[in-house]
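Single chain ahead, by itself, as structure tokens, in the form predicted alone.
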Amino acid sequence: MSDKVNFETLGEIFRQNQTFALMSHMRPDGDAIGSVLGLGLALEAMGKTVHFWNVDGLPDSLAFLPGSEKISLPPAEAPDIDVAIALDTATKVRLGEGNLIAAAKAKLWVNIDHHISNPLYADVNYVDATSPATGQIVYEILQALEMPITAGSRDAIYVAVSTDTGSFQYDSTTARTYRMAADLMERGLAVGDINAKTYDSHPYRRIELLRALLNTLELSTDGKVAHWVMLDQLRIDLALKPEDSEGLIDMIRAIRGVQVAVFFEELPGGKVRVSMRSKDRSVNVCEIATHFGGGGHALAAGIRMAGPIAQAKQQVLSAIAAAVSQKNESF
């Protein structure tokens, strides 16, 4: 199966089927939730029946989005659905077991994503690794097929793309991205209000988390790699939610001279979640992540791996140091 079917193929699927289940990856971020809402609300406006599922539910930080109350945990028993659509999910297993059980009766699987490591796991795949966000792909689908862009879809798509491009800062941002944002504003997007709700409304515990993380911050001897660590006990002590750490890695990525930033998070049960950000495509963190069973993008990738965290740190930092050294030796 090709990584990119044409939009008309997706249009036929949308037109010929009635019941859809839209899902995104566990620990959903803005692009995951925004993409699900962006497409799902458009399908509802076409008269379709839509289920909005996520195994971790809706992050509090995105509850301001219109229609977000529709997002629920997947049901324990699989309902009859025509089409299951995975959005912004690099591998099927990242949907979580609950989604896979709930979607077991789907007659067709569709995979819409922008991760270069996506293995094309559905019956129909639209994977565009050149797109800065799955939300932008959703916008282009709605535009091409002349599907309704409701006020809810409009706001959700904007938040999806804004959060996955670092507020339109990353070099994955394209001229098409800015044209999309302009069109959404012309459709009534209140950009100041939605940016304030997205970026200027954090709980105090997030600041306490930042303070604790800064106390673990380490810089490599050459100043090119910065990392910090979050132990699971901190999550318990501060009553943290998964979304509380979203975007914090960008603070250490912004250190002058740093080429790669790394966030090591100890998970319940001793596993380790690793988030990596690179400033330079010649240090491809997706390749590093793939070596450990993870994936993502050249400049942003992640891993879930076995602990203990000290061992995970040593292994990942060694691989990063080798990649950084190889990059610098090539100049």
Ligand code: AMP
The other form holds:
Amino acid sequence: MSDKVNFETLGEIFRQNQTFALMSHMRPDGDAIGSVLGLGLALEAMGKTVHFWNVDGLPDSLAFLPGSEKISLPPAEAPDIDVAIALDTATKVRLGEGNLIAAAKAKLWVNIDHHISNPLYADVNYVDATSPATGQIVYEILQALEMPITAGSRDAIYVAVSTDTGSFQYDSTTARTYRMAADLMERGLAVGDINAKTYDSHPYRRIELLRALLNTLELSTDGKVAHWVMLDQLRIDLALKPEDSEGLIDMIRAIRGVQVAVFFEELPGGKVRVSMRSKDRSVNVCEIATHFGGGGHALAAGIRMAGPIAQAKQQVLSAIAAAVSQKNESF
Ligand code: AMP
Ligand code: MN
Ligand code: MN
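Would you mind giving the form predicted in complex with adenosine monophosphate (AMP), to go alongside the form predicted alone above?
Time for the whole complex; same chain goes first.
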């Protein structure tokens, strides 16, 4: 199975079908929502019927995106649809069960993604692990197929790529990424305004969360690993929403000498979400995540694993310590 069909194959699918369901991973980030809106609004502008589904709905933090009100929970009963398209979703399970039920009548599944761990789970796969964001793949598809880039698609694609690249900072960012951003600006993107809405408009409770996380911060492995912990009780006490922690890990990733940053979050029901960032390609956090049933990218990966949190912490931190020590021995 090819990891990348050519754009024309996607063009045929878009032309020959009428009804599409666009979905992305649970606990959606900017790239998950932005890539769904970027492609979906373009399909709508071509006269197609588009469903925009996410099992966790739209995070408040992305409600400024034009068209984002179209994102809904998947319906309990599967409507007639022609094509189901998963975007920014490393495994089919990450779509959540609600999406799989709602998309049961799809005649064709398409998988558009940039996770290196993606096992190519659809009938038609376009997986480009060199792309910094699924939003950039969507942009390239729209360009190649001369599909309409409406103001809504333009803003959604920009936010998708900006959030997945740490504001165009990570080394996954390429000259193509900057050219894309320049083109979006030429198409009328209000860069200061959209960045302010994305980065300078957090609810106060996010900063209260940061204060609580800082109190749990620990360094290990000679200062090369930093981690912090969020217990489920904190979510209750501060009335937190899932998106409130988005991006906070970058604070501890930025500590001098730290090679790997880890965020442990106890989920309601006792499972544990682990978020990892590496600053060094020779410590591949995707490999570590995959070992525990998760996945992602070499420098940013995640896991959902069984608790209790103390045990998850111990297991993951010792796997990271082994990877970090191995790397430092080889020099
Ligand atoms: P996060 O730490 O949640 O921002 O995720 C970092 C990267 O890893 C993102 O690209 C996610 O899509 C991916 N990722 C996070 N959790 C998982 C998981 N349980 N399985 C596969 N990929 C994941
Ligand atoms: Mn994502
Ligand atoms: Mn992404």
